[in-house]
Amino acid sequence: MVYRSPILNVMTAAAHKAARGLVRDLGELEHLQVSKKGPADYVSKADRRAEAILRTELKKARPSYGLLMEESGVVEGSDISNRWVVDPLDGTTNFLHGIPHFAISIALERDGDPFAGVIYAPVHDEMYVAEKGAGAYLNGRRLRVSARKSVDEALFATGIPFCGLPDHDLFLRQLQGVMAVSAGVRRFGSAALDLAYVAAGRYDGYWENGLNPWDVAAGIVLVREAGGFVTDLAGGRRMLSGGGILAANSALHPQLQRLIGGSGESGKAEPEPA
């Protein structure tokens, strides 16, 4: 039995319980309340509920942390050096289209930096657990990223841009660069996931534009936790800040950010090691 810090047992407790009331909603989509935030971006019943749980429980078992949160936003805390970053359901379309492909993603950021993350499927009951320094695991199986060096032997993962975001210039000209070399790329509609999947060695490298923090926070800690590397698309730190993600292990983290033709702004010019 691999052993499990107090922090990582709450957030598995809550994203368990969470997970019941998702499940049980995915079964009856046709009686869920959708709303939409904005084009092609939609908000559900269940998104609300999730989040409802989740902000109990965590609140409950450290009542001085902070949240910040998809749906409720910034939630003050009187520890300033803790928060908690939370995505009550990553791949919302995913779900409403009843595709189970979607997860629970919670992390601990610690002075501004993701200190704990996990990420639950819950359809697959796979557990993804990492904390700094105590190396990443799947349903208490170490992880490791992959150890392919070679782009024409790597799977990639991505997000597309769907209508009402910018940059689909700037993504076809990134997957075009990538798809020409490598042995594939998949676009399966959630972040955490594809995080997750990097961490396990199933991709061997992810890329995206413009994601927010709950999105990427907790598998960030994973890949790192993995041997892998997470920067921004410049190769710096703002992954948490616009600056996009992207992550590989250190063979391939070089290389894809060529392919990709690495954008923004950076204060950092090399990957960040784990």
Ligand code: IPD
Contents of the next structure:
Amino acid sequence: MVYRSPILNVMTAAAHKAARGLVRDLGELEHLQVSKKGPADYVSKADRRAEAILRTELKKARPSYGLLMEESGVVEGSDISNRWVVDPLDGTTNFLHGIPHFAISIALERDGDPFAGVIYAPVHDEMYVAEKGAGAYLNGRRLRVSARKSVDEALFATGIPFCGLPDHDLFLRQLQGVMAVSAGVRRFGSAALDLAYVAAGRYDGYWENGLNPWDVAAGIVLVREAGGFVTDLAGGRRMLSGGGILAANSALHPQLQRLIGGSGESGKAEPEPA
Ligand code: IPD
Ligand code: CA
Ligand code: CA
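Would you generate the structure of this protein in the form predicted in complex with this ligand, following the form predicted on its own above?
Zooming out: every chain and molecule, the one shown earlier first.
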């Protein structure tokens, strides 16, 4: 699909090119080289190959832009306003277990704020795109966050910490608050797709502690452009600097924040979405 926006065409073309290798590697897991970055935190040759393709394609298209990539870190650019923020394979643990729920996530950060986002789920062939002020789309169809207003009909998503990650007790308290009053909680294993599903109205809200900029930068644009509301867990704007993430429509966002015990004291919550 060709978009009106040249920048989305660059991002989607790069995602499609990297996805071909991921789908091939998914079929050959038994031969895939995997190494450990930390407890229960793996990186595979598939992650690295996809990242190398994305770096080449994005650099070729916009040579002056910088990059922040999960596996290879920061690549400075001469254009200090524009930076790609890339997770070449979000959902690596799913991928390594042959679970077909993972995505490539590419964001363009402009002057420190997520400006455009592309999240591509290759097995389901779902291309989520959004650009500031131009709406959010799934395979060309306009997206809106869900219209549900009460938690007892709401389905939420989250990320469950695992060995090596902190805050297990905090998470259990948050989960207790949400599960007691909601229609359910899901943990599918890809933060980028969790945000894309909020933008698509499949989830009514999503929260997760911690996370890295490359996990959430593209999804933030998608949720905002689909009419949703994204803050850190305290209702502020530290989503890209470890403040966690809380995304929902404007009716459920404050309710979800209260249920997980987010105080809302630090920083000013975002203004209503455009
Ligand atoms: C992970 C996924 C997962 C989230 C983890 C992330 P990765 O990304 O987004 O859903 O709970 O915290 O690290 O490691 O597969 O790119
Ligand atoms: Ca990730
Ligand atoms: Ca990753």
